[in-house]
Structures are given as structure tokens and as C-alpha cells.
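Shown here is one chain on its own, the form predicted alone, set out as C-alpha cells.
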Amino acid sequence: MTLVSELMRRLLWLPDVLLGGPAYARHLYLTRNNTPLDASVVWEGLTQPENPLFHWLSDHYPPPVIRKLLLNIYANSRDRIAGVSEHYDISNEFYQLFLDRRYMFYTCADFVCDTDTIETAQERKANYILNLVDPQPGERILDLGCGWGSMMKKVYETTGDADNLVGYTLAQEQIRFIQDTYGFRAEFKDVVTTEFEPESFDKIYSVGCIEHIPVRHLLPVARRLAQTIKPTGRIVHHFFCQLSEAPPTRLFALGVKMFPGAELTSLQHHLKVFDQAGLHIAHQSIHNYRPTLRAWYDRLVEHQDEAIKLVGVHNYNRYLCYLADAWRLFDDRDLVLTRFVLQRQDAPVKLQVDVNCHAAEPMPSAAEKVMSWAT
């Protein structure tokens, strides 16, 4: 590390604190290091309780109304599609270093015991979501934000029907991977702007897509999706969100540096959107993201040299800090990972979703019980 770069890191500390708070400044200070970070020090420093003063400042500065305003301004000033590409197109080979080897899921897995591997936990998650979607041969099925084709692979293994399966993504590298690896139909399309033919799909599901839809577009998108499924169809969403209206302070660095243009809102707001869009909740559950984030962290550290060769030391450091900070956000219950099965309110028969899986806690159906769980 040069003397100049170290001096710049120190000089930027105070402005970063004033702009986004101490947790934000700490994240940026660490990621600007020109040498690989000590993984054990990073994990301990970002996931464990800080001294009382730092903790209080991290929770209260900037004030909630300012945090919400700043992140809203930032999210709406960035090109959201370019932000998706910036994160997901960094390198397919890089993500292969730390994601599970069978599916390459970049979303929460379902761990049930300490001896589970990331492969076992992602297989369990895939089975859980498969049961929610309940795909049948001949049904038209849409995967929103299809990633590297993870869930498309699982659906195809069940139905054997690739002709009626399509995935949308905003990452060109993911499209290339899906086409080269599976030959599935993957298209560069944005759910926010895509117009769908009414009642043209039997099933629509998303695994980690809702987080990339701007808050102001959530209701219009939900209404279009409600019109796009057949009366007997269903929508399955797996996503994480805030438990409060104001974004937590530790979300600043992740929202600004890791997911440019992304914008989160509260679970309460999502429930309101589903209701206003004419969607009935047939299933809802919460899931523990922390073991997945720790498994990714450990595997990335294990492949430190390969990661640095692929994306450079700064990106390696960024991902270490991002995974540790994300773990802390879920541990503090500032964020929650949830799954929903939705159907049209005018559906002829109400769905009875019975998931034979022990990887999740059942969620109360009332929003008040959801919120009381978080306290």
C-alpha cells in the first residue's frame, strides 16, 4: 500500500462519516485497502457488537428521515439497469468460486443444522420453492430475475418442458451462462417496463428479483403480474426487505456501493402492495439468511487468490465486507428474507399450499404478527 493511498483513506474517513455515518465510513475505509483484508478480522469487526458509542451512532446517524431521503435520491439518480450489470456482470467465474456448485443460487439457502453444506442447503431451498411453484408439463412458466438459471434448472428437471419456460434478467453474463450451460430461453428484459399479454402465464416466480424493483414501481408491476397469470395461476416471490420504513444505517454502503440503484422498502409496504394489486396471500414464510452469507464468506476466503486474479483486490475486499455487513443486517433483524405464494383475488378456488419442508418458520398471516416477530 502506498503512502498516498493510505493518506487518502484516512482523509476520506471524516467526510464519509458525516455523509453516511460511522458504519458507512468503516465499510468504505476497509474496502479501499490495496492489500487483501484479514478475513477473520473483517468478520469479527463487522458482525460483532461495537463499543457503545459507535453502536449508538451507527443506529442513529444519519437520522431515519435523512437516511430515507438520501437513499431515495441516490437510487433514483442512478441507472438501475447499469447498476444491475455492474454487480452481476463482474465475472461468472468469480461467482462460481463461492456459490453452490450445483445451481449457483445467489439467494438465501435453507440450512437446518450446522453440518449442512451450501450445496445441501440450496438443494433444500430449491425443493421448497419448487413445491410453492408446483410446475407441471405444458404450463407456461416465467422466471423473473433468473440469475444463472438456478431455478429454471430445477423446474426443467421436474417438468422436462423447456419450451414453455422462460427467464428474464438484466445481466448479459447471466444470459450467456444460461445459454451456454443449459440452452434455456433467457431474455434481456426488465420487469418494470415489460408489457405482458393478459393471462399468458400459468406460473410466475422470482428468486431475488423484487429487491431490484424501485419502490414506486412495485404496485404497477404487481398489478401487471396479477393480470398476466391465468385465474388458476400463481405467483411466487422470494426476496428480502426492511422491517421498518426507514433504511437501517448499515444498508448505506450496500445500497450505494454494492447494488447501485437498488431500493428497498418495508415488509408492511409489500403486504399493502399485494392487497392493492388484487392478490391473495396463500403462503408466507420467513427464512434465516445468516448461514448462507457465512458459507459464501468462508468459501470466498478459501478461494482468495483465484478471486483476486479474476476481479482484483478491491473487489475481493468489497465482497468480504458486503457479506459480513449483510450478515449483521439480518442478525439485527433490520432485514428479513420472506417467501410468498400469491393468487388473484378472483381465483375460482383458493390455493392450499402445503410445503413439506422444515427449512422455514411458518409466518402468521396478519401483518401485526409479522412485525411482532421482529421485536
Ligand SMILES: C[S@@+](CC[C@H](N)C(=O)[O-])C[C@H]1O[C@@H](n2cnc3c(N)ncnc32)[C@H](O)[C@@H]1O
Second form
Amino acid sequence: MTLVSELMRRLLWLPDVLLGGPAYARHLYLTRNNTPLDASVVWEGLTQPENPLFHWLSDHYPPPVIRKLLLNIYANSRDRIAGVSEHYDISNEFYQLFLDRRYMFYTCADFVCDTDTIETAQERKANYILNLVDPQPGERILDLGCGWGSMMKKVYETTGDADNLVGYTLAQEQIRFIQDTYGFRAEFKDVVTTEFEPESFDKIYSVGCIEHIPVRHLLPVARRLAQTIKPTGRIVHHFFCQLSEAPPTRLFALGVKMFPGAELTSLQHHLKVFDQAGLHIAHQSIHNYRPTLRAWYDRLVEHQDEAIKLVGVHNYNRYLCYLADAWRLFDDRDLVLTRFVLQRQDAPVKLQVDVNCHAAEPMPSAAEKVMSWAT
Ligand SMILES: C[S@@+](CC[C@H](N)C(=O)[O-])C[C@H]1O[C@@H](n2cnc3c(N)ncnc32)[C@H](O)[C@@H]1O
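Output block for the form predicted together with the named molecule, input the form predicted alone:
What follows is the whole complex; the chain from before opens it.
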């Protein structure tokens, strides 16, 4: 590291603290390092409780209203579509280094014991979501935010019907991967702006896509999906969100540096949106994201040299810090990972979808309170 870049790193610390608080400044300070970070120091530093002053400041500065405003301004001033590409088009080979080998899921897996690998846990999650979607041959099925085709692969293994299956993504590299690997129909289409034919799909699911949709688009998107699904159909959403209205300050670095254009909101807000869109909740569950983030972290560290060759040391450091910071956000219950099955409120028969599986977590009390408000 040159003396000048080290000096810059230190000089930027104070403006970063003033802008986004100490957790934000620490994240940036670490990721500006020009040499690979020490993985155990980063994990320990970002996931374990800090000294009381740091902790208090992280919780209180900037104040909640300002945080919400700053993140909203930032999310809406960025090109949302370019932001998605920035994150996902970085290199398919890079993601292959740390995601599970069978599906390449880039979303929370279902770990149930310490001996689970990321492969077993993603298989369990795929089965869980498959049960929620319940796909049948001949049904028209839409995967919103299809990633590298992970859930499409699972659905196809069950239905054997590729003609009626389509996935949308905003990452060209993912489309290339899906077409080369599976030959499925993956299209570059934006969930926020795409117009659908009314009642044209039997099943619509999204695994980890809603997080990318800015808050002001959530209701229009939900309304459009409610019109697009057949009255007998269902919508499955797997996503994470805030437990409270105010975004935690630790989210700043992730929102600004890792997912430009994305914006999160509270669980309560999502429930309100479903209701206003005319959707009834037929299943809801909470899942633990932490073991997945830890497994990705460990695998990335295992492949440090290849990762740096593919995306450079700066990106390697960024991903380490983001995975550790994300772990902490879930550990503090600032964020929760949820799964919903929704159906139209005018559906001829009310669904009650139960999945007999140990993969769901007990509801944290704050979530329980919010969920009971909705039912
Ligand atoms: C976290 S990844 C999840 C991928 C996959 N579902 C999985 O479980 O691994 C988010 C996906 O959503 C897609 N995405 C984000 N915003 C989108 C939008 N507005 N329209 C379509 N796809 C979007 C991204 O391109 C990416 O494929």
C-alpha cells in the first residue's frame, strides 16, 4: 500500500463518520485496503459487539429520520438497473467460487444442524420453496429475479416442462449462464416496468428479488402481480426486510456500496402492500440467514487467490466486509428473512400452505407482533 493511499484512507475516516456513522466509516475504511484483508480479523471485528461508545453511536447516529431520508435519496438517485448489473455481472466464475455447487443460489439456505454443508442446506431450501410453489406440468410459471437459474432448475426437475417456464433478471451474465447451462428461457426484463397479460400465470415466485425494488414501486408491482396471477394461482416471495421502520445504520454501507439502487423497508410495510394489492397470506415463515452468510464467507476465503485473480483485491475485500456486516444485521434482528405464499383475495378456494420442515425459525417477538396485525 502506498503512503498516499494509506493517508487518504485515514483522512476519509472523519467525513465518512459524519455522513453515515462509525459502522459505515469502518466498512469503507476496511474495503479501501489495497491488500487482502485478514479474514479472521474482519469476521471478528464486524460481527462481534464493539466498545459501548461505538455501539451507541452506531445505533443512534445518524438519527432514524435522517437515515431513512439519506437511503431513500441515494436509492432513487442511482440508476437501479445499472446498479443490479454492477453487483451481478462482476463475474459468473467469481460467484461460482463461493456459492453452492449444484444450484448457485445467491439467497438464504436452510441449515438445520452444524454438519450441514451449503449444498445440503440449499437443497433443503429448494425443496421448501418447491413445496410452496407446487409447480405442475402445463402450468405457466414465472421466476422473478431468476439469478443463475437455480430455482428454475428445481422446478424443471419436477415438471419436466421448460416451455411454460420463464425467468427475468437484469444481469446479462446470468442470462448467458442460464442459456449455456440449461437452455431455459431467461429474459432481460425489469419487474418494475414489465406489463403482463391479465391472469396469464399459474405460479409466480421470486427468491431474493424484492430487496432490489425501491419502496415507492412495491405497491404498483404487487398490484400488477395480483392481476397477472390466475385466481386459482399463487405468488411465492422469499425476501429479507427490516423489522422496524428505521433502517439500521449498519445497512448504509451495504445499500450504498454493494447494492446501488436497492432500498429496504419494514415487514409491516410489506404486509400493508400485500393487503392493498388484494393479496391474502396463505403461508408465512422466518428463516435464519446467518449460517449461509458464514458458509459463503468461509468459501470465499478458501478461494482468496482465485477470487482476487477474477475480480481484484478491492472487490475481494468488499465482499468479505459485506458478508460479515450482513451476518451482524441478521444477528441483531435488524433484518429478517421471510417467505410468503400469497393468493388473490377473490380466489375461489382459500389456500393454507404448511410445509412440514424444520427449516423455519421461531418468529422473533417483534415479527410475531407485526404478523398478527396482518391476520
Ligand atoms: C439475490 S439474486 C437472487 C437470484 C436467485 N433467485 C437466487 O435465489 O439465487 C437477485 C436477482 O434479482 C434480479 N433482479 C433484481 N432486480 C430486478 C428487477 N427489477 N427485475 C428483474 N430482475 C431483478 C437480479 O438480476 C438477480 O438475478
